[in-house]
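So this first bit is one chain, no partners, the form predicted alone, shown in structure tokens.
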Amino acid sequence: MPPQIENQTERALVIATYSREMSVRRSNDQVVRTRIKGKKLKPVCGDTVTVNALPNEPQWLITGIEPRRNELKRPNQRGSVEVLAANVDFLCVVAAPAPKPDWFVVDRYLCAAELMGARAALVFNKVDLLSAHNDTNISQNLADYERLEYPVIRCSAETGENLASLLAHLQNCTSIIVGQSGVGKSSIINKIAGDQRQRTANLSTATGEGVHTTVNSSMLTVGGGGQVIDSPGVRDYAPSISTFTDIARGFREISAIADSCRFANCRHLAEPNCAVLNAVEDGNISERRYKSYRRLIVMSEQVNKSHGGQSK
């Protein structure tokens, strides 16, 4: 590597994180290892950061984070939220016949995607197992998402069936693959990203002395110029959604008719002349999806109560 120029500053993309050290891709596509200036900066995969060259050192220094378009967050054990990824264009929510689909987890991620301003699709993996899990509720629920104009991609990471359709959605954007445990998220990533996981792990060698650190998250390249953020923290934890107004905005069928409610601050729970409740009763809004909405409301109220606040 050529010697660094003192005070050289530029913007770069975070493509892998290892606790307080990271790999970034410079504008010339060179990948360099960095450390972070101070303890307040908390870059994540997908961030555009300001980096400074360190003279006579192979590492660069992250000195700032550019404003984010969006954030994918989860609750942490300290009662606050932690950002897991940033600047996401596309959220792939994975479900499968086995383990039994947790449609509430699917709805929670789709709600988060709406609030982030990210596109979203439901990836229904393991279609090769459908004949052994003849569940009419699966077909009905998939049809409900299609009626809401969410792409539903029926595929199999095991056989490769219809993975080309998924790859078409991943082109020219930054994506994240999420969903409940056991549905085959890692298998899908392995299929579409090849051996990049191992190559990324090799980048975690900090020095020529064989010191390694665990890769917390990484950005993998897929066909068509797309990038997939691979992080267990992102894949296996439901996102944080805190207020009932956000929850209502995150369910596109509720948001579409909420202005028709009698009260401007209607929570769509038991208020009179509620357009949402009427639509559920008439069958125009899925009763199961509405139950997910109510469940998220209850969860947000419990969280806010435990923190001494109120859901708004």
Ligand SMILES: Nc1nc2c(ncn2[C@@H]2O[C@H](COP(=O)(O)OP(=O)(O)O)[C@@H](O)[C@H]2O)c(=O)[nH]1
The other form holds:
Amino acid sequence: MPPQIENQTERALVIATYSREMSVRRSNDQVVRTRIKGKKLKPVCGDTVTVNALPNEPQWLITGIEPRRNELKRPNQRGSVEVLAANVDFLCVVAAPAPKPDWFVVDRYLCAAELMGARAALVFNKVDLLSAHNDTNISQNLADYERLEYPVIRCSAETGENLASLLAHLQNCTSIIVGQSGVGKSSIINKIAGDQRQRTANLSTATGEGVHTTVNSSMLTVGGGGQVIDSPGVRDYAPSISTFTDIARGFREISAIADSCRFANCRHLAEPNCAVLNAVEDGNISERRYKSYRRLIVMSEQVNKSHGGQSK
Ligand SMILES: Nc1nc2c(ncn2[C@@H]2O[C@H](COP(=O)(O)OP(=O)(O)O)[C@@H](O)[C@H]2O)c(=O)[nH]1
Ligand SMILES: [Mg+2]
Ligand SMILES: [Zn+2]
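Form predicted in complex with the named molecule, following the form predicted alone:
Below is the entire complex, every chain and molecule, led by the chain shown above.
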């Protein structure tokens, strides 16, 4: 028998997900646990959903998802694409001196942020280790991102250095913190919203029904206003970006000059009179960033081949 729904539908914000259960925050700030109506509905952190109270049940029911402003997607282990979070204003990609930075991961996330219409910044954590790992390559690459007008926040979750600057960037918006495993994402979030994380963890074991409910993703409040999405249980896959048009649009230095290429459909790979290739040649576009672009194009071609589709 379908559950009886009380008539008053209201809107709420998804702030934590535990497989098919969620916590949502009502407009009166009360946090309630919910289950989800039907199998097709897949709310994620950051979603505004419609909810109904259920008579004689502590849990509420999510009955719908409001249209999303954007989605952060990435491939999951089963080879399909999953949505990790919705309605994100600001994406922080974290890198560090150790583990060795994977700049391609950084570039993929920055590309995804451009396509989502989210602001993005590079958080370079563990600066306390920098003297030990002195690397001119790192300074060069950070300078390249600054030239592209991405804020670069050099900080240390360990010493607290410059975390105030990161906090300032997180004010009054919904952010997500992403990046390779081990760069310090959890440490940063603990410093910024540690007490709440504890509470979220407690909540996840508080159902008392013997149901295993580990938190997949949660949205924590940032001091001073703002919220940050944390995905502790999810492995750090970079997002998938699958069409040539999108990839070119996601590299701001490429999209800025692509109109000057001789061919309107220039892919900036080997075409004559390509403004992008010329800029790489002249040193106006970082060769390393351009290599990330090419690598994404190659990846997207493989994906499109295996799906029998065509890249645009
Ligand atoms: N030296 C130093 N170590 C850090 C810093 N931030 C995190 N770590 C360490 O790096 C390791 C990985 O951190 P964690 O937050 O789990 O990374 P995550 O996988 O990105 O969530 C842990 O051993 C942390 O103690 C930092 O600013 N400086
Ligand atoms: Mg972590
Ligand atoms: Zn071109």
